[in-house]
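In structure tokens, the next block holds one chain alone, the form predicted alone.
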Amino acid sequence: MGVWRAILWRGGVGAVFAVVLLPLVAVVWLSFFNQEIIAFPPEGYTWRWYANAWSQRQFASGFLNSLEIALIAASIGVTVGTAAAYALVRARFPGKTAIAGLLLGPLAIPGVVLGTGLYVFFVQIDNAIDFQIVATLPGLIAAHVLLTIPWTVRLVAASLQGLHPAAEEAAANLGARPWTVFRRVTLPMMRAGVVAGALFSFIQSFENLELTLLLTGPGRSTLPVEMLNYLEFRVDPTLAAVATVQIVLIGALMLITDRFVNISRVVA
């Protein structure tokens, strides 16, 4: 009967491993097809779609677009939202329940009902004090940082809860001040809740598209909305290309970031 369990154990385990990675396999896979309508079995294999990519200059403008908003977003929301998960996990004050829902509340909201929400707030804002904040940069950040912060408070809470505060309470009755225990003692302890934050921050940014789409403006197009758009007309593995770039680069900066910080213990 052991023997069974384990066997059905290890079946289940695979396949939700299987579930999450066979679309990246078929989308890696379809991006190296040689013929330009995808069909099955291949033609061949080719390395012509990344060329392709490549020389798309909307794909280049859209990568810088979406890693200029991702970074301000990022840094932005894990300054904010690290501050917040430390007064929630820390402190005590009223009305903290209703709080943490309420920067917890955009991880329960689609995509699209946020976008619009924002659309519809920022056009009234330009309506009240004629002050256009939609079809601009700042109010496309202003929105991503809204993405960025639930996902801090979350990990760095997480992180936070399992931390004894007696390392603290050392630190301040030896004399530490409090600005001095939080910079020397707390921020390292939770130093990979930040991280796995900042990390998890910036590609809920740059990957996003519901939202963006609703607020980006000319000249500001993110790579996700700029892939939309040259689905409008082509229909080829060149968009398979520039997600596989896109696969390979965020693989690469998590493995890098759980080398030095162990992600796994954070966002089990």
Contents of the next structure:
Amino acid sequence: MGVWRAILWRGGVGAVFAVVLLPLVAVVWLSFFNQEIIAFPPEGYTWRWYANAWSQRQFASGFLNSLEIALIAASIGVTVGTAAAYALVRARFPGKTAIAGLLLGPLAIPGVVLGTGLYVFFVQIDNAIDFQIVATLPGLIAAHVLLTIPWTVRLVAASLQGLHPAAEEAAANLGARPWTVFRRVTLPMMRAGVVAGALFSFIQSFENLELTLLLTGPGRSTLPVEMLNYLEFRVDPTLAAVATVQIVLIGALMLITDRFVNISRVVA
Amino acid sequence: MTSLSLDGLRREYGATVAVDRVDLEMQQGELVALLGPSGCGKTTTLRMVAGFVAPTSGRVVIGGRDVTAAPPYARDTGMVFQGYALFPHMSVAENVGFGLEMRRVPRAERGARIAEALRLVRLEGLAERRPAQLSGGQQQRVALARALVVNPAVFLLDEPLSNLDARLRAEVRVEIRALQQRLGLTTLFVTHDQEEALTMADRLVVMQGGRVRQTGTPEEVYERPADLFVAGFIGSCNILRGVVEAPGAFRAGAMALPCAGGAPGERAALVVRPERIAIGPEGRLPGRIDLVTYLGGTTEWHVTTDAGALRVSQKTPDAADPRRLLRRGDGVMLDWRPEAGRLLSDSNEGEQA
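To complete the pair, please output the form predicted together with the partner chain; the form predicted alone was given just before.
Whole complex next, starting from this chain.
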């Protein structure tokens, strides 16, 4: 009985892992197929799709654009989101639940809907005060900040909730003013939440397609947009090669971060 | 010299009054325990002294300076929190040095004072450890050192022993008291443990329902409790209800019992400590034994009398003493000196202790 339960349990866990990991493994595998039209079994293996991806300069420039936008959006989102999470957990004010819901809202709205809404909103502003936002870099970053805030708020609030305010009181009792208390005690104690928030914000922004598609301007495409463009004309494994590079980079980023702060503790 | 004075301190939360009219004057070097059941307002009072809770009315004066409106960081208090509240991301030395750093003490002097504080609490070798690597007792001593090292005008302890196991608690109790006396620290101590309060404090402030019930030395509070609540909360006591017949005579049920003073005709409660009752073949009050509890050094007899049930506690008699042979169902006589029977105004408040 116990043995069967153990086998069932392990099998179940294994199946879940397989479902999560199989697409990733498939993408990596495909990227090495030596043929333009993907078919099984592969005719052979090659590195040439990686060479092709490298020679298509739009991927490199898209990567740099994505990196720039994601870094700026994540920095703004983490700063604002951390402050918001701190206020939501520690302060008491009317309308707190409503504000918490509003901050997490972007998570619940489909990207296409959010993107369309923002597009219309930006155009309205343009019409009203003759100030162009659509197709500008600040406009795009502002939209991405919306994606990064919910993640930071969620993760930082979760890590703050586990912290007893007594340590902050102790610091105040020892003569620290409020800002010093925050900088020297609160912030270090919720570091794991902030780092995890930053990481997830970065990923959210980096891989976003829908918002970017609707709001970006000519000549400033991000990596996901460039990938979609390529897909319109060809379906060879080049995209799988690009995706593999992306998987490796983000995986490495997570592993490195996890070495410095225990993210799994915050996220779990 | 007065180190701390609380003047008509009151705190309301909405319609609830958590603390009401608390007055206290503390002398330099004195240890005062705020004692009471949970929810009695003792912690709120302490937090008003530290500045974490703003009083609705009243004043807090530390070292002659009115700090009622001052934020916590501008008050000269050193607090030890119930859960210690150490900074988990700092080493022991950094924890202890935090207050000195905030006071802009030069680095070299800081090092010396940290070492001195750690020596005082016997943690010399552990300066580089993180709090998570220490035992509960060691964490507690870091919290003490951290509060001591800044030389606060008032030392505040919020149930500092409640997270320690019983044996360690007795040890740390003595240690804190010795340290407090040696350094002459003015200390306000919150506890719900009457034994802790009796053994450590110069004076007790017994609180209930936000009010101070009695302030006095441990002896005063134990020997002359102001009301039934205090009598029941500090130590254990027998409470008999009845009427004063004549000065020195109290009638409960069919019995006339010895008591101290009293105005004839007054309804009252007679309070007698179990260890003040003599048990034996002679006495004024006949009774029958319900239960004998042998506790080693002391023995307790539960006795039913016409005046009510009484608990008697005495040093365990010698083997030759006939009282050693008393068993359930035996008849005995009880007695006490008139001054051991204290008359208090009758109310139901003693019951809840």
